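The chain below stands alone and is given as structure tokens, in the form predicted alone.
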Amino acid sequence: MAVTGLDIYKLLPQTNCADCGVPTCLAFAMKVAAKQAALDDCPHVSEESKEALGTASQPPQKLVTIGSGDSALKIGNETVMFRHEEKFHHPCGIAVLVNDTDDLDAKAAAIKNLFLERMGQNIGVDVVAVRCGSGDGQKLKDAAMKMQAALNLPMVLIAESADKLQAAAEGLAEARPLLWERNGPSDALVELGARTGLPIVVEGDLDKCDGDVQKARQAGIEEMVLCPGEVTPRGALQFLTMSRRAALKRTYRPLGYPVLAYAWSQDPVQLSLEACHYVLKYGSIVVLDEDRPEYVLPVLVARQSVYVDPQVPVQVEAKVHEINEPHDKSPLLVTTNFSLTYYCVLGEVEASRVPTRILTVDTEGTSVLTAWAADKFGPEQIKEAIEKSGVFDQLAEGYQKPVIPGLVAVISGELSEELGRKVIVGPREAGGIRRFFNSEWPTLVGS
């Protein structure tokens, strides 16, 4: 019998403290009942209440941790099929495949190169999958330890049989690698996982995974990752979708685990597309045999995009951003702190090579027209932001002329009165900034 929100509410402190991130205990209870939150999210719930509710109150998908320390990767524990229903909580791991027969120094250097800053976030590969291509378990261990020392990233250890994984699993037990026996798990891998306390991969179709998961759980293994194996993209999509639905919609615990998807196409473009496909459709770890930036970076961008909370605008810090080493005669551009708006402006300013200051006004992460319509980007707000930043103190007297977006040219007169200075109306779109700097800015400031 399903546990209702009222059943859960009766076992909560009922203080409406909001420490769980939800305004009231009743609202939190409803989220737990809908599998959108865990009972543990309430810091004040008693052990007796936890025991009374048992597994019925737990999220439908198991949280699995791979790696240890600050670099540990937490996957699973998702609560919705579509992110607009709430959000996806744990970004999937992007893993580059390394064979123990490869030039490991070159592979480590290539993986280190797969990092970039985008939209104010540092993104990059966060898992290394080391495969026993040599057929020698000791060589797999040596390769895994070398990659661990070089990169300090969570690892997936891959071999054709459990005996090839044993030395590496035992040698790297504190690093908590994920153990993947191809087409497994065999009884030997289940025993190895239970003995070392490491998570294992359960590979096969849904029926096989169902049975193998139950067998592994009886042996004492709690953390597992499902995998459909080397199937077509269509087959992988079916596996990812059906396992997710079984867990979230039917609360079927044997399939309530994160999924590893392997992009194995020989064509690097197709491989990159497949990997993006798995990122967008429920993959918790995506393994790809490719380390060239032009094929890996699109996958990283896809992950960043889908794991952004759709209900919270992405925003940058509201402050003065100095670009290209500005001086006292540099232009001052004013815009909102909506991340997409700011980075569009930033890209054009950087490309122009004109030393510039960009003042981002706190509009709670909304775009120029949206913020203006909501009275968050008007003369009063811009004046307050300018005075708070003290940016005029960094500009020569004749250059204390803020440039506002052309989309809100209507506020220029009132803003000029508020500031007691001339206000310049800039281009409507960020794409016009370079032309504005070259042809209009010198005339407008009299230089």
Second form
Amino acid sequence: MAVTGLDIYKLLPQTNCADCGVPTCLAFAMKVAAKQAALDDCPHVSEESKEALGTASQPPQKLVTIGSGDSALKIGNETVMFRHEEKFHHPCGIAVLVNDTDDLDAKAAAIKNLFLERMGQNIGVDVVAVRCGSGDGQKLKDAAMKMQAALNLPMVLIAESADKLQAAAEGLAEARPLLWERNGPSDALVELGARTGLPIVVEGDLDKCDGDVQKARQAGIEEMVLCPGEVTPRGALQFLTMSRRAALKRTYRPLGYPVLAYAWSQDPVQLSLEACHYVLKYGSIVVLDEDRPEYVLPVLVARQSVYVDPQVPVQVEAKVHEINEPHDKSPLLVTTNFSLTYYCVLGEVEASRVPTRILTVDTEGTSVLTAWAADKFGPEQIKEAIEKSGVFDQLAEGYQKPVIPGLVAVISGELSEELGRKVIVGPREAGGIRRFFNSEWPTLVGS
Amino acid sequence: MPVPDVSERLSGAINEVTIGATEEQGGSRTRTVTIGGETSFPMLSFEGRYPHPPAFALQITAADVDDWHAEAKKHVADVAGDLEKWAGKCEEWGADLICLDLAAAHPDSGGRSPEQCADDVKRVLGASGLPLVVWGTDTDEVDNNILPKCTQAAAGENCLFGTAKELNYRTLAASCLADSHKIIAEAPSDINLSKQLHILLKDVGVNLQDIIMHPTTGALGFGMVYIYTTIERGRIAGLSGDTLMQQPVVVNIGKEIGRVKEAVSPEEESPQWGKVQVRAPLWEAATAVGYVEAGAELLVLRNPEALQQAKTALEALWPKPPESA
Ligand code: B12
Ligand code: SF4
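Moving from the form predicted alone to the form predicted in complex with its partner chain:
Once more the chain from above appears, this time first in line as the rest of the complex follows.
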């Protein structure tokens, strides 16, 4: 029987201390009931209460933490199969593979190069997977230590057998790496995981994972990550779909863990496409043996896209943004407050080095044409935003001419009438802004 | 405790739609393309049917390709301006269909006359045996002027014509009915608008089985995820039995890629993103694979390299029909 929020509330200290990150015990109880939080997130809950609720209060898919400190990666705890049903909660980790036989400095440099920024967010590679290619556990440890020092990212340690993971696991226990014994876990790995308290990978088909998870749980291991092993993308899709369904729809605990998907394709293009596909369909960590940005970038952008909360518009503040210290003869660009739109424009303006004001009109976070079609970016709204901002007061006579996106050229006449000022139609794509600043803009202002 | 069986049997099926007509069928295509027919979510053939692989069309146009991004343009440089040659190339490049984009009819792009457009259609049909998609200009008056002539020119060939929109569907619907073509119903990113449009089309006599829907298209990182989710939601409805959402989905990806800086910005400008000759086709292919994952079954691309890449990736995913069946 489902446990209600009220059932859970009765078992809480009811002090509303907010240490759980939720303002009240009742609100926290509701979250636990909705499987969006674990009872353990309340540091004050009694052992008896915990037992009373037992596993019923646990979310259907376990939250697993890899790494420690600021860069720790939290995965799992997902609640839906399709993002519109709620949202995907914990962005998957994207891991680049490093062999302990590689030129480690070069690898670290390549991975550093993959810390990218997009739309004001860091979208870079956020996990390093270090593999014991040498067959020597000591070497794996040295390599892992080196990567840890160079990058300070959560790690997956990979070896063919548990003994080769031991030195690295013990030496780096504080950094909480995920231990992946190929085709594991053997009893030795279970023992190592239990002793060090580190999360482990359980590899195999669903039946094998089912059994091995129960074995590891009995040994005291709580945090695990499933992995379908070396299968085709088709096999992986089946594994990812079925394990997630078993967890979310049947609360089947032995499969209620996040999943690591390894892109096995040899050809880098295919590897990239395979990885994109795992990002969209339920991978919690996606490992790529590839560190060139042209292949990794689409994977990073796919993750950024699919983990956007579909209920919340992705927007920036509606105001005048001052770029490169604008003065009274600087251009005034008008755009929407949709993050994607704003950052496209901002990127071009920054690259141009031209001091500029960008007025973001409140379109409830929608793109230029979407907003225009929905009557949120018409002459009236733009006029109102301009007037409210008082931006014309900062501009010299002859420069009080807003530049609008080329895609809404049709509104220029009406806007110009409303404002009683000339309106300049800019290029259709943000990419044209630099050329526009150099060629057309100077001829259109000043008089 | 055994692992629970969580396979899902869904009550609905996506319509199976065939584009193109061979000689026996009254046309002149050397083959036809069938899409749809699924009873499962994309690629999940272990629990349902996914009988046809997603189909790929390559876009060709009589309009100037100056505004195509360099990496797509380099493939077509030799054939742009010669629709017949270009159409022949598409076949070589492995396209399943050709998509003739009628942008050239727009006054801003040369204002090709209805007769010229109809002639373009005829010439493309003559130059290649692939089934044909014909895509209008996105401008109602222009479309209403040119499309009827084009459907007529292709009578008997069972082409796919688009696009019909809520405020402009009558002319195209009538001419597709008259000349027996399939029709693209376009409703921007909203399944209710889409259903409404299907009802309107049905009311003027279009068979629901003859519709392919276009929820509009954004590229990966450039609006894709919104459309991805629209398609997923529609697919759930269709597979649950909603006959107004059982139409296969087309997305028109090629022309969106040039807008994405990450995909096309030259290395001199963006060295941090790596080689542009890798990025550009890969971006197009990744967008295609993403849409297939949501439920799309017809993908219009520009870059032949992207077509090969996406097809190869989908072969690793697309399940061959079960052997026993
Ligand atoms: C994703 C999307 C959506 C998402 C919205 C996402 C969002 N937050 O905006 C959703 C699903 C919600 C949506 C809804 C609708 N959409 Co919509 N949508 C799209 C889609 C696929 C991509 C839009 C996008 O993200 N573009 C990327 C951004 C960055 O582009 P951008 O804002 O234009 O910015 C670029 C340029 O304009 C330029 N730029 C921007 N600012 C400035 C400023 C200056 C000065 C300059 C020089 C340049 C510049 O730089 C940017 C990069 O080049 C487009 C189709 C397409 N491929 O464009 C349709 C599209 C915009 N949608 C459309 C419509 C009609 C709608 C709806 C009204 C449909 C409906 N009736 O329900 C609704 C409105 C919902 C509402 N009430 O708000 C139509 C608009 C038709 C038209 N020509 O007017 C489009 C074009 C689809 C189509 N072909 O029919 N949509
Ligand atoms: S931490 Fe525990 S006691 Fe404090 S508000 Fe949250 S649920 Fe209540």
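Rigid core: the largest C-alpha set superposing within 1.5 Å between the two forms. Note that the coordinates shown come from a computational prediction; the quantities given were computed from them, not determined experimentally. Positions refer to the first chain, counted from 1.
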With the core lined up, does the C-alpha of residue 343 move 2 Å or more between these two forms? yes
Under a superposition restricted to the rigid core, does residue 68 display a Cα displacement of 2 angstroms or more between these two forms? no
Note yes or no: does the Cα of residue 231 move by 2 Å or more between these two forms after the core is superposed? no
What's the distance in angstrom the Cα of residue 321 travels between these two forms, core superposed? 2.7
How much does the C-alpha of residue 437 move between these two forms, in Å, when the core is lined up? 5.8
